[in-house]
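In structure tokens, one chain follows: the form predicted alone.
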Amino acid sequence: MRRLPAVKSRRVALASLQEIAGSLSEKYAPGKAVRTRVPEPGGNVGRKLNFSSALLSFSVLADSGLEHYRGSFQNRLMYLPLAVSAATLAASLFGIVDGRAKSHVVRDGLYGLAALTGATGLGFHGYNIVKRPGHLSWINLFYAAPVGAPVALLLAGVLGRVAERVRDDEASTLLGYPAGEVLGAVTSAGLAGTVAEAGLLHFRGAFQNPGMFLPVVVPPAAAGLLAMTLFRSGNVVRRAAKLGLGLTALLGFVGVGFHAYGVSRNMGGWRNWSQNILNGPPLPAPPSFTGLALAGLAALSLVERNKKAGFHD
């Protein structure tokens, strides 16, 4: 009868390993389903929105900042433009530094009205085009206010606004669609526009260097790639996709130093820059083609980020 307190103790020593042993067990189990956490998180991929919308933003305020001095501002209103794509590059800056996966109401807002500005910048320059003697003509569309430039300021409202939107919905959805597939829909159609823009003013220029090509092939192909991955899920043309898009970003950079070559050509070269960099080639200009090809891999970001979601779960 002594002994009786020792064994029950064994037995709740024993029970009680037995209970450790099987929770650890059914833990770490090798063919349970475990649900891994998704890279790519929202705020990272809001992160690098911002980053995109604030390189069309720089391109804007450089761009508009010459073509406007060179028409020496007769409208009070050129003077806009500078100062919203101003605001949306340093609004950009604070969201590329901003770690929150959360949006924020400043940047929202801010976005909100480059586009606005983008969309009403639009019409002042096609109504430039149409008001002169032809209309709507070649040459008009070669010498008046550049039709597409504003498109660059409502393109980086719209990437910014996306971009506070992917931080604070974890279900990345847009408009009720999946967040991914909104922004290659959105990148793809912003591309073909600048791509549209850039073909002009080649054309203008006769295509005078083989490098001028460049801007019509390389951006049109990783628009029309990155929009089939809207209706082909294939890895083949996801990679083929980044493999474009990651070219447009390269000629980006590239072509600000065949623009830079431009300038040189003219009479007197960088020593009369003050001239030449009006009547050169923009230098801002080719950037554009960067942050949207940024954009354009952020959207498959989100794609893959979805289907490795929808796979663990």
Contents of the next structure:
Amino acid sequence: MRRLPAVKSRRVALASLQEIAGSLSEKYAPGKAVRTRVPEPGGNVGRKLNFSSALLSFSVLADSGLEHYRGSFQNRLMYLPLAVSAATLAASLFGIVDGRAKSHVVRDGLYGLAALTGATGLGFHGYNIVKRPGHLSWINLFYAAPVGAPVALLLAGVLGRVAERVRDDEASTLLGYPAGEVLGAVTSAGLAGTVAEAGLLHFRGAFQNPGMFLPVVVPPAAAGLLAMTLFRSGNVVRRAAKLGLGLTALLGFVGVGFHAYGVSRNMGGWRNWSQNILNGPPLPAPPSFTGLALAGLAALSLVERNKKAGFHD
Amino acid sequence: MWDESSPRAVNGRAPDVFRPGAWVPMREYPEDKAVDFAIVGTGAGGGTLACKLAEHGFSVVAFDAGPYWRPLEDFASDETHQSKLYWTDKRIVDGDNPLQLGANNSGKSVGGSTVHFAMVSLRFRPEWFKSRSKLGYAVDWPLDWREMWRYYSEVEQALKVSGPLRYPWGPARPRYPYRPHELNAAALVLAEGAEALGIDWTPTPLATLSAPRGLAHPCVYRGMCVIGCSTNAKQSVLVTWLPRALEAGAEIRDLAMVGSIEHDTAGLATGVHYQREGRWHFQRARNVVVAGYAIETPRLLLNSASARFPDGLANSSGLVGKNLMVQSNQAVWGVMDREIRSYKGPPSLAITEHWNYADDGKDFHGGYCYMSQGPLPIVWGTTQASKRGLWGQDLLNAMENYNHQVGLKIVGETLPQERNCVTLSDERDQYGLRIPRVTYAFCDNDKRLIAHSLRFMRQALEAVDAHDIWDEDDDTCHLNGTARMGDDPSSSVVNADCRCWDIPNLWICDGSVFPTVGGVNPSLTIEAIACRTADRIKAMARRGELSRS
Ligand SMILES: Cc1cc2nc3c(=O)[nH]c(=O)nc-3n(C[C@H](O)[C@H](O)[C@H](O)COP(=O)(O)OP(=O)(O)OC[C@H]3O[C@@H](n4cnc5c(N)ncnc54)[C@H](O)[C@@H]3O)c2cc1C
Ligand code: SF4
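Take the protein just shown as the form predicted alone and give its structure as the form predicted in complex with its partner chain.
Following is the full complex, with the preceding chain placed first.
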């Protein structure tokens, strides 16, 4: 490793952002001949997926940190997602700086652990909902342990596993299917789940600000288009999907701004930050959209690569 | 620093309730030119009506004996200090069950009692509007529930009431504008008890914000609600209807106590005499609305007696001041092993209206709901000492359990009885006005209802393994009746439009007009009636049916 890791990771992050910008500018460059990009090698796609995992696990780390702190870590197990998401984040950062086109057993293992913890957490949170009076009811969906949070960790793990698979250049298939398509399907499903979570919480907030509709409009469109690319070949759908995913990724950033404004509307505003950050809306939540959108863009690159390689079309 | 005894709404501006130290412009009307409406009281009835009438284009001056607060800067988290919100002027109480007046039933503030109310926002059971014909007791209202259903929706929107997505009882209602609040541990105890006994429960519809609204902050769950909410999450009249009223051109005169209503030789009202800054003034008006709540409203009508109306205004039926109805407010308390901290959050986060809607299994007429409770420490200590008779070490021991105690408390229907009444005593208050005498006694039906509720709530607490259970059997809340509406001038004071039978340009628009009280907190119904009254007045004005004095 000759290059400094920090510089490398910044490059991957930058590349991801450029991807967003690219997907947007492609759309807004009418008359321009369709650009056929050189498909990326698996290592690059893998690192992008590591970046997605990094964002998702960062979201989980910050969010469960806040929420479980708020819940006074009543149950010892509430430390677990913090530890696992921190480890996943570390593994992902390692993945981002690791230019070798090969999977790594530690990363792979940690991603597996993240997926397992996410799935277990989902069980715990589900149980927390149904055991309360009212059982499976709106009030418990609103305020009992959120279903979406462990799913984000599960997704971080799954995307990480996929990252490792596509790093091994020859492994262009996953479970016997083309990697791009599997990833596309996983990402669409992940986006749908995240939209459901944002929709539920924004419904809880009575959509009191029109901006609250954005995450239930933009990402579902992107997820739908991404899913369409699995069934329909052709540049139009793919470009539309890229645009949607680009906007979704952007929304993840903008969302943090919206949520910061939301925090300011609590009693005492930012002057009372120590209480109001806990009170929400959660600052770390929106970046999961960016993480998933980047995974979606990576999936599209894989599809393009596979197409070149003659897998598709 | 404002000393709370000099008016704030003067010189063309009123306090901005949403910004510390700020003001909003306010239109002012000269006293010698008749305004369309002089409204006495700016609470649930008067404040709502002032807003709606101003928005309908009428000129409105609304008077309140209380101060004009800016909750963000004027309210402290201190029970003793906040008693400044209560109507604690001298009153005489008697009867078999003399009422405890003040904190738990009347306010003296711009915004009325809603400034320190508990925000529970419930609709009447439809049958209660016809309780004589449909349920066989008391009297019918001259209003139709379907029309009220529409006005309830208007008020729920205006207050951004937060409530459950599905209400378990009664006919369908539109979705509450805001989602329900998170339940505290005390509410969960109610829920567990209800589920154990096989009855429905729900998060309580509350007029406090579960999400931001304009400049008003969402609820912070500190539970100071009944001493005044300093975040503006509580959707009191002060922060909802009154800012709208000002914007529509109404004038609000704070610290202005109306002493009597003047009338002309034709028997029409001509305006009100009021005291402000130690001086008596007279405001001319084409219509006068009385909205001082169920004690001050009859008191003002009786205090305005004249040679032409020797028994007081609007009193040809002899019913002004009669049929005072409280709501029974009994509770069962217990101690849980786990920590509860019931004072966290609004006090009544969960409710069951089961016994309002079930007609079988009752040995009484009427209904009651019960809610979870979150008493603040002084109230709780006082309750232990005065209601349970604890003192010394016993009191200390009981207070140690404060974080573990839970309670269920009813809002119960009482029946109208003419012997329960507001009359005038010969004593006078600081304004030189005769003070009211309030006479009250429960009837046998009321007592059977209370006994039923105490038995049932005890079972509910036993079902969740509470221990040291005891009954608080003598509390009351909410005052209604005393100027009932009806279809017949001989048996009511006002008609369905809140217009006095005797004096067509005198109106009564507050809790006084209730013919019956039902088993739910009254303010949503009072505000719905005010909205309806404003619409009716607008329609009458258009048809030229308002009298001119
Ligand atoms: C502690 C508490 C909790 C409550 N909780 C709830 C609840 O959860 N839900 C619910 O629905 N209801 C609740 N209520 C009841 C509710 O607040 C009242 O029923 C409602 O406000 C009554 O409306 P009103 O217009 O009749 O009178 P008010 O709102 O009391 O308004 C009357 C106003 O008139 C003024 N006034 C009276 N006489 C004069 C005069 N001569 N001159 C000038 N001004 C005058 C008074 O100062 C007062 O501001 C609660 C009440 C209290 C006290
Ligand atoms: S608990 Fe909510 S409504 Fe009650 S005083 Fe506090 S902020 Fe206001």
